[in-house]
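Below you'll find only one chain, the form predicted alone, shown as structure tokens.
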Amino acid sequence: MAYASGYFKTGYAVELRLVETRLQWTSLAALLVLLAAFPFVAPAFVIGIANQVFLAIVGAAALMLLMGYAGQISLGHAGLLAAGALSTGILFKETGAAFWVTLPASAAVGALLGVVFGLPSLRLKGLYLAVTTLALHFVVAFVGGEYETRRGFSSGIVIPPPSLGSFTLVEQSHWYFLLLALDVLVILFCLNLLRSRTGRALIAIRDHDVVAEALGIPVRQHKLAAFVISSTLTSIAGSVLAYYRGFVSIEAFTLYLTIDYVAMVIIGGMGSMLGVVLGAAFVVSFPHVIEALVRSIPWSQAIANEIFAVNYAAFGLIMILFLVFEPLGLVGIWRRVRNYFLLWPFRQTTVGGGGA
């Protein structure tokens, strides 16, 4: 990434490089030692949101790829959630699996519903596209719900913790380093996959796929790859919540769910992994400090009852403020803020432009 600071890039391999500079090292080896030290001092409350969020960003970088790099657009999210998450307990309820089978058998899952829905892309667009993979989510929960009745299982499929050996993953610090871990290597695997000819062919047919087609680029062919790897991604986070929990309900994988993922990716910042991060950590921790804020005001028991209304009516007139101040989300937050250190004590302006 090159800055505006001075810094310039001398060849490819430099241009391949994840982590550049001797800042950008400095920062992410103080990141690291800072989060390896977090639940170290941080209450178990806390934990659990750090989780929550570790769990969203697996989601919101699967939608990404697909919304942000690949101009594709899904609503079917909550759907593939729920496939992962249906799919680890029904193996487990049925065969007793353990998690090394449950998740690679979800990710299938999710790579079958990833080609099945991905078809319609290779003739549809926006709004048609969009209606069609909402179908998704009805079919996965039409099929869940007629598994947990028949089978007796109304109130949800218990799920026990995984285990390896004597050691099971109860503790919510445990929880922690896993999917800290997890989360490391979807992002990477998604920068890598940005960075192949893959990806930036996606990136192409988001920018225009007739100019793409023109160019000697398969559109079709990565149309579907990007919906079949975002699928299975997004089925793993569903296998991994799943454990996480320790029931599935198809009750809690409703559209409000998808809401929440494509507001990640908007809020975030189409188009960035770091927006994935942000956005993940802002749609999380948002409920948790507008109930915190509701309940400070002396007359918080007379809304008390109303904090869920008041939660979705702030959430969406955030989304609102977002769309129209900031289309870039809170990268360009980040991005603007950076630049100003970065070139300071002079202006940033605009090229051609005036300014002192």
Second form
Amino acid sequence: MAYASGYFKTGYAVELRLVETRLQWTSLAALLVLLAAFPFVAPAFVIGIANQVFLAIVGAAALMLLMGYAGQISLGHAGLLAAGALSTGILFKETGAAFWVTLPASAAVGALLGVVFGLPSLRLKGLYLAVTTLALHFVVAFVGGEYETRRGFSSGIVIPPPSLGSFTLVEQSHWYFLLLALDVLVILFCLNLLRSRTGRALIAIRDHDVVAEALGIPVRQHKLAAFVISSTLTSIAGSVLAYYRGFVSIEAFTLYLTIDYVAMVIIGGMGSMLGVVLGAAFVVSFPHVIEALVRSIPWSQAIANEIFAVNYAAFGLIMILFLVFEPLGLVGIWRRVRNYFLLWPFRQTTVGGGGA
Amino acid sequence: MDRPGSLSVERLALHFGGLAVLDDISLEVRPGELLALIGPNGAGKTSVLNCISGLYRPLRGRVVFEAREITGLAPHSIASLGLARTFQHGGLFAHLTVLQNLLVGRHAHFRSNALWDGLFLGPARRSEIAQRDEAEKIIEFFEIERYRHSVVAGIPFGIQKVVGFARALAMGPRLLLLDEPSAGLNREGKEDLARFILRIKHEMHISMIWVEHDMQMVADLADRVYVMDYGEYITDGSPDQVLRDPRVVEIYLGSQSAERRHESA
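Moving from the form predicted alone to the form predicted together with the partner chain:
What follows is the entire complex, opening with the chain shown before.
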């Protein structure tokens, strides 16, 4: 479609491909080469940030499926991440299980919680649904807190890095490749879902649930499926996060974390998987950029203690600016730039309705 | 199958709070019949369709589709039994393309599940291709090939109406419920619509209940006309007979307003 000219399709299977033209294949290969070369040239600090972005992408993709495509607002995202991380932590502490046990177990816990989180969606919509998911966030936080204090882990649970045979996953650059692979798998899964009937059904439910039902889509079943898929992915992200940090404490999973993820989805651009990547990169790197900016001004010592406040204020401001001026998020900006250069140096005066 | 596409509605009553929307409505659609459902605004025509398709649950009465009672079934179950409908205001998914809208209509025909879809292997890929083929037949039937990949929000209103119709037919029904398909169409659009309706009737033998305000179209196309007003049955019969019925004329023109016009003249 976009970027393709003089390129003709000869079957429906060709039209289903995610990557179509040679140019797209080349750009994708170039991107992968760049990503693979990155940890060899970047300083450790930057690789650390990249890893955080990769981790955030898994959780943000899950939230995008639920909010951006299925249209179900959830404020329980931090609770689900916590559930994944805690399941891993508890399983390890109680039974000493290895990652190949804890990871699927955490995913299963996530799937189960997805049903619980999803049940209110069968009756409630919009803000009311958001409030019930918020309540569930606090339930998870309470249960986690109780476990930690009763078992005497009030300061958190320490988890050793995962190891397979003689290999132990410690180094940031090793994590980098693992998380990159995880991201590729998760994004592929989501893109596949979206180009097939399940994805279309979710979008149909988001746009017109009554019509979707009348067209033969079991709406309740699909809403639950959206919650289950989303929370399973989120729980996996939580479990991997626990191993990455080497430490689980329920205190890390506050409502601010939920807001961060919601911000990734909104700033990235609702209803776009590219938006997930852009949004996660933006939100994760934002505080580091602000910090660097603040440090670069000469009288930075005077406000060094206020840096968190500056951070939150700037973040809030950016959110408002996006909501007001660019509801389509970073993806919207990217599309406009792309469309501009598609015909450059000629100007495009009319823009057709929507784009892929 | 027993009398494919036949439907009978028996003594339907529907109340919204204290308001009687439908009162004792009974109607019958024979296999392959084109039944026009007419009446002034607020007569309860759409409510009848909503009760049939399961969106409203009637207070009393039964709906029987092909000798099987469907009253109280979930709308998606009714739809997958072979009963499709269009919506007065289109009800299209504005962010999806025309093709994707039709594929949503084919939902019940896919042999796949969310897991296969996520992997996009086996049944997911196969049914995606097979259903695309079916959707293309519908696209060809309605002559909307050039809009196939257009996002619905960006196409002209007249074409959107056609897409809404096409999506219902894509469901592969034996009974079609059409809710004012001609509303807002120009002359050319209406002529196309008439052609589609006739081809569906004669080539596909699909029964239809057709809510319509254009009496000329009703007179020209319908096998039988059913008239209602204020949620009540008025009369039914052949178009010629019904449209000349003084009660029907009165409903549409209003006896008092006619008298008043007479007095002032």
